[in-house]
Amino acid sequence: MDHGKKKNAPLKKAGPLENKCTRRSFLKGVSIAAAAGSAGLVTGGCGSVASSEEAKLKWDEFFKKNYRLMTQEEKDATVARLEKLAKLRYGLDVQVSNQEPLDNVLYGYAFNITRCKGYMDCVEACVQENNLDRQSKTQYIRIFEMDSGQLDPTSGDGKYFHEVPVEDKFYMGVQCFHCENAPCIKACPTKATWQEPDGIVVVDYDWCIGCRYCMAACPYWGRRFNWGDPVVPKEEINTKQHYLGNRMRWKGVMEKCTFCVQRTRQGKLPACVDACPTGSRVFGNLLDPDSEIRFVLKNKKVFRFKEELNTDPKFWYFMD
């Protein structure tokens, strides 16, 4: 398998339509529909709208604010629209959460390189949990097979296809590190990505323009770009979603690991941590002195990848 906290300035632009068409093609379609005297059919590059209800939902979605600028009432209305749209498109009862960060929580992650055996159960769990594109085999997590003495994943094999573990090899996972001083946030020209108070770096997919500047800025290969419309079989869609997490994406937007925001803000572990058969992955609240992540940081020999870049990642590696 192929595998901070600062508030950004308010934005004035509107976001793209949930049905993935461009503003120009949408407005062209509206003018055509108006000229034809039809309010229920919009053409001109976006495809036909199945019903007046769907048309109104998409219209309201098109002109919504950036998530950070919404009132709670506006957030609730937005997720209600997305749930209705999901019902119309997929025939599924999708639950989209807009739960805010928990108080006194700052998430951190640690990876035990002496325990990981390269099985990649974590990768599969992440794909299923986060509604990742099955066609392009999009994966947030990459596992590198490393030679003894190496601690830089760029020197390892991230595309191995053989039985694991291999003698005299060890395994090192890489994903978004949710940096306190994240280069991806600085690179985004539309401020579509930012860090939440609980440390999770998120993306408002409706404000992403797909320029991929964040992808180029990330030194940890943490970002993924949708070159096509993601494909997830209906029966495999995870209906427990979060607006800033695993809701369905579309062509032309960036996405990334969100520490499974739809799970962790409910007090659960990320899917990758739950799925790891060897206990290699540790996740918890850095502000809780009794948490397992704090125990690891205090009692284990830990290091961070490319620490010289001063990105201050919330992802540590350690050894038993």
Second form
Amino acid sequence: MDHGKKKNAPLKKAGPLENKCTRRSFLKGVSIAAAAGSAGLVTGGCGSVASSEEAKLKWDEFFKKNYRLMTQEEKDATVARLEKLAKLRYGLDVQVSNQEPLDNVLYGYAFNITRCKGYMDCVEACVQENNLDRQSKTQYIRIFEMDSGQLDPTSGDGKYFHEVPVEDKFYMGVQCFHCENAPCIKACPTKATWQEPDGIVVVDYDWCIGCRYCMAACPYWGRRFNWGDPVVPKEEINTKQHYLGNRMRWKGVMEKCTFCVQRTRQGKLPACVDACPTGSRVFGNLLDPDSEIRFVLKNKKVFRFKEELNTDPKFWYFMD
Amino acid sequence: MNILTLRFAFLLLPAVMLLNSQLAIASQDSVLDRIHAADQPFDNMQIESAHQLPVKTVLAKESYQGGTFRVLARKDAISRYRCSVCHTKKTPQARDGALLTHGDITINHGEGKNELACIECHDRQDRDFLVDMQGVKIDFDHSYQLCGQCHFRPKRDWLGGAHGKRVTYWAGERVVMNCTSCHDPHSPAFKTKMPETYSLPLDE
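Starting from the form predicted alone above, please write out the structure of the form predicted in complex with its partner chain.
Let us now look at the entire complex, which starts with that chain.
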């Protein structure tokens, strides 16, 4: 009987709307929309193909696991769904990567407070690379203009806007330090944030409930909260994304610097390092004795910010 | 017998817990412990996505950590290279004067009476080359050899990676910027300018 039905189907030439509007599919649509908690979709139980496809994708997305519990197949499936959803929503061909950490790699970062001139090219590059909210001007990096002799950014000016560098001032950049003993990870009640084997502290945005405990726990002001849905102009969206990095976030989730996980796992430098016109930023593999970051640690005067807190950050400041 | 084993278990429990916590502390290495333990060379070339670079580079005539590295080529960026096209034995025409005198270049390199003159870096005989204080000809692509004779500390840092910057990749073959990629050799200090963007106060 089934066989016969299939044979007849091409003859009918029904439109997509008509085809979809059986009793069963209508109820399915309603249940999906209701479960997703979206009142707007309930009325669209018998809507267009596109919206029902979107609802199906959202349904599957809603019931996925924490990223760390997913098998490789599940990771690939969710990445494919996110790419399709981005296509439906923005009409963009987004590539969401789920690249695993590289073996024998531990990322480290060094910042030269003698060389930094406060040009803030790094901040702008970070905003572009990581699809940060343009409306609330979310920035992962803050540059403080400091009086000489001071080493605590709270004494500096974080919102300067005048010709730089100013005589007798120096500039100190603060961002997520990817602590080995990170207080934000301990504070998270849903285990939505953790440290990857390559040392990057990441957030599973789908698992974050937006309680902002991590924000309160971080002594370095390294985390940012989305008070509203992030606004990024369509033509400025960076389509090379990573599941744990710069994929599009939404209202009510935490986000933070990920050392540009989508770039660094491919061997590239983070966007801030690449953009710095003064070469103040050094990035590399701490487990490689021949890396530049190891040279800095071995040969320059280095210090870590608030080292006494025992957070063990992988971010050093150095001077010439 | 049952009670005996139970009592034994209760006695053992705190000891086991203590041992566990000790192990947990021992297994949580600090970053510095991990750095000190990592003394094996890392094969940077295994990361295949870091292989291709769309820029012209030359092999540096110095060594980095016992190995080789590359620097950005310079000669392509000099618009009027080769210099010997104009700098010939032929007497220049007066009408070409404006073009030939390099009036667009202002030298702001060296302080006070130590300000440099053109021929302190450019070879008087062969204008296609630079020349150091000992009279050794230096290729424009390898200008770090020239700069390093005065700026030896920045050069030492540059060789190791604490000064200057790598191009695009942290992995793969080491490609770094030349001195002249960032510094104008005639006026090497960085200029003051407006910052690229600004920050809003944090809501704390």
